[in-house]
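Given next, in structure tokens, is a single chain: the form predicted alone.
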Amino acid sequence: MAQFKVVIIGAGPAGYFAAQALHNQQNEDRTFAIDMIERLPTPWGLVRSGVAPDHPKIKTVAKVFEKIAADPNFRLFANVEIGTDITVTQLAEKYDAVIIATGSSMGKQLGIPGENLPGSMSAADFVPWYNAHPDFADVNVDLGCDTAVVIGAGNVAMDVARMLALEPSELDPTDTADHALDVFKKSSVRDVYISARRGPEHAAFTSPELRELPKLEHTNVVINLDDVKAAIIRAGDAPEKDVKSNLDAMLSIAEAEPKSHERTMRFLFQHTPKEIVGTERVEAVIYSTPTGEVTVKCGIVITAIGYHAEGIAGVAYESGKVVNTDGRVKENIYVVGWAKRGPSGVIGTNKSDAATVIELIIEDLHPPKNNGDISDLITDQMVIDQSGWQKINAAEVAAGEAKGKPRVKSVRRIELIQLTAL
């Protein structure tokens, strides 16, 4: 039987689903052994640090991921980063696969003036900020004004646009991180405008997300009637399944009997930023509407309009994502997840997408190289293994017990290294 080695390069949902297809195409002829790197202490990527606090049934996926972890041909190299501590050609001289699967995590820009004033900032900042990721943990959110406009017209802008206008008690009970907590609940904001630049049947929230909020609590919720009938008459007799699924969706909300809650989220459709005016920091957002030009005033912006991957060294990268046929890259060099495609579909969307890449990886095997390991490799850092990652688990769900949430999380890298000494 031949045994293969085969690398996967960042350890979220995408990472993960290519180990579980590399196990599926187990059989009498071959096996795999499975190293996976991560540049962060702790795994999971975007089910750790990108889902919102408030949807604890979407984080449940990680019972996968450490179902796929508790393979004795798998293991763990957290806290080593490629490019700095070893190389992608590195890499690929030792495996007979190396398997590209980082992510997206920069934020694309608008491009309009006042777009960098202090209070204007990214989801791809704001969202890893209240998750406890530890490269955003002194990012500088300031909450002190009454008004917050959220850009974009995609779960992570209605994820943003939620958390804002949350009653920050009822975060209370989740994991959202303690200095972010703490901002929220001396927050100022009442009113929140999440814009989208299309009209109504455009938007790419998915209809889940918005039935759920008209559950919330206290917090009113106010889309215009006027703009989704209209956007029902420009969807026609036959709309999209989704596209009909979200209208109603809307149309519910729009119809809905008004409440008096303290806090509103409010939705804008067909407007386009032109503007993010102020001084020294944020003062208001000037708009281009179909009617006309619209000036919202407000103390913050966050923008939701797409990601694009961070580069590495010796891969070509393009229009925010690795350079790739179908998933091959070059000669034993594979990408799957968002750095293959951009950043689009759901969790699960990863694991078809991971699927189909390892088939071309099946066809295009040769005979099992022999050449070591990532371990002849690395050498000073201090490398988180799963049992190192098991212990900062452990120690975060323990924490977390104590005060009725799923987990407390260490944000800073130092504490998370700690943790694996207990």
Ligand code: NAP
Second form
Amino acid sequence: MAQFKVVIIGAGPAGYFAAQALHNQQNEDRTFAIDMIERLPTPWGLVRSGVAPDHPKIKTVAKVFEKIAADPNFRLFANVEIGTDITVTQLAEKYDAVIIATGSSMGKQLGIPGENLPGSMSAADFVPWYNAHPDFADVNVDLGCDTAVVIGAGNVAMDVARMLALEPSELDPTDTADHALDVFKKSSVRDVYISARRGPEHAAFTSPELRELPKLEHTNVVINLDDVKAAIIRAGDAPEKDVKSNLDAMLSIAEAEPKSHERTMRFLFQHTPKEIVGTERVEAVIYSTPTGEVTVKCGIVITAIGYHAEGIAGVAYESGKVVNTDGRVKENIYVVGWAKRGPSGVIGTNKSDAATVIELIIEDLHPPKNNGDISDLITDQMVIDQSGWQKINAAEVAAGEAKGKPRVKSVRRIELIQLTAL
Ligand code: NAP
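Other form of same protein, the form predicted in complex with this ligand, not the form predicted alone:
Now the complete complex, all chains and molecules, led by this one.
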């Protein structure tokens, strides 16, 4: 019986599904000892800091992660950063395989004038801010304006627009960061535009997200019927299933009786952002459209146009991803998830993606190295292990119970670390 040591860098969905796929490949000849390293004091990646707080069902996948973590051959090393103190090369010397699962955390930029004005920000800052990510607690979100613009036609743009357009008391029973809930409650924003550069037939939203919009209890959702009719014609007689499903969902929104709530979320199609204008801060977005230039006055602009991966020293990156062939990076180093394929797909997509990479790892295995592990490399770092994380988790859930929320997240690193001492 051979035991192989595998280290996974990044405790998000891609990392956990890689661990699960390794477990599934154990047999009478081989087992895997898995060490998972996470930069933050808490695991779960985008399930904690990306998924919208009003989508608690999506977060139930965390139960799967905790089941994987309960395996006696699994160890969590949270609050440990790879790249500076400990390098990927050092890990590759010690482990039989290194799996990079660090995702894509940097927001893509539009590259248009005015993008850096105060009041213009990326969803890559806004989303972790409302989700209590420690590195984004101090992001300055000023919602003292009446109109917000969200640029992009994907599910992240949809999450951001919905969070801005909701009646904030709807967020009371969620795990939205307390600091963000305060800002949402004081928000003056009543009109939220979500702008797509192409037509409805090309939108990257998925239809369940569109279909839930009419269920918003305090928000009018407006899609121009002519935009959808024109898109249906352009899509032709046999559109792809997902396109048809999206167009059906948009048609039903466009044809619905108008409501008269105080808050409105409005879709703009075929609006390509050209410039963000303002003297001291954002005042408007100028778009080019098929019928000419259109100016939308607003006080905040959030771009949600995709992500690229943040680099790790010693690993080559290109086009926002780790350079790889089907997940193979070099020697015994591999990559899974968004760092491998780019920021596409839902959480579950990582399951099959990881399984295929684990098959390659198995093909490539040499006899076990037995050359130590990360414990030999960690010196004075304050490591949070699985039991430390369980204490954080239990404390957050208990704090939530008192307020009718799934949890109250601690935000600061120091607070999170203190919870491990309880
Ligand atoms: P996405 O789905 O790739 O959408 C990006 C959007 O940005 C597209 O509409 C794209 O338009 C637009 N865009 C790109 N460059 C642009 C530019 N220069 N100017 C204007 N628009 C531009 O990315 P995402 O929304 O970040 O989502 C990432 C992944 O996470 C997706 O697979 C998504 O489904 C998933 N996700 C899922 C959920 C959920 O299941 N509830 C929630 C959040 C995210 P073009 O098509 O014209 O390029």
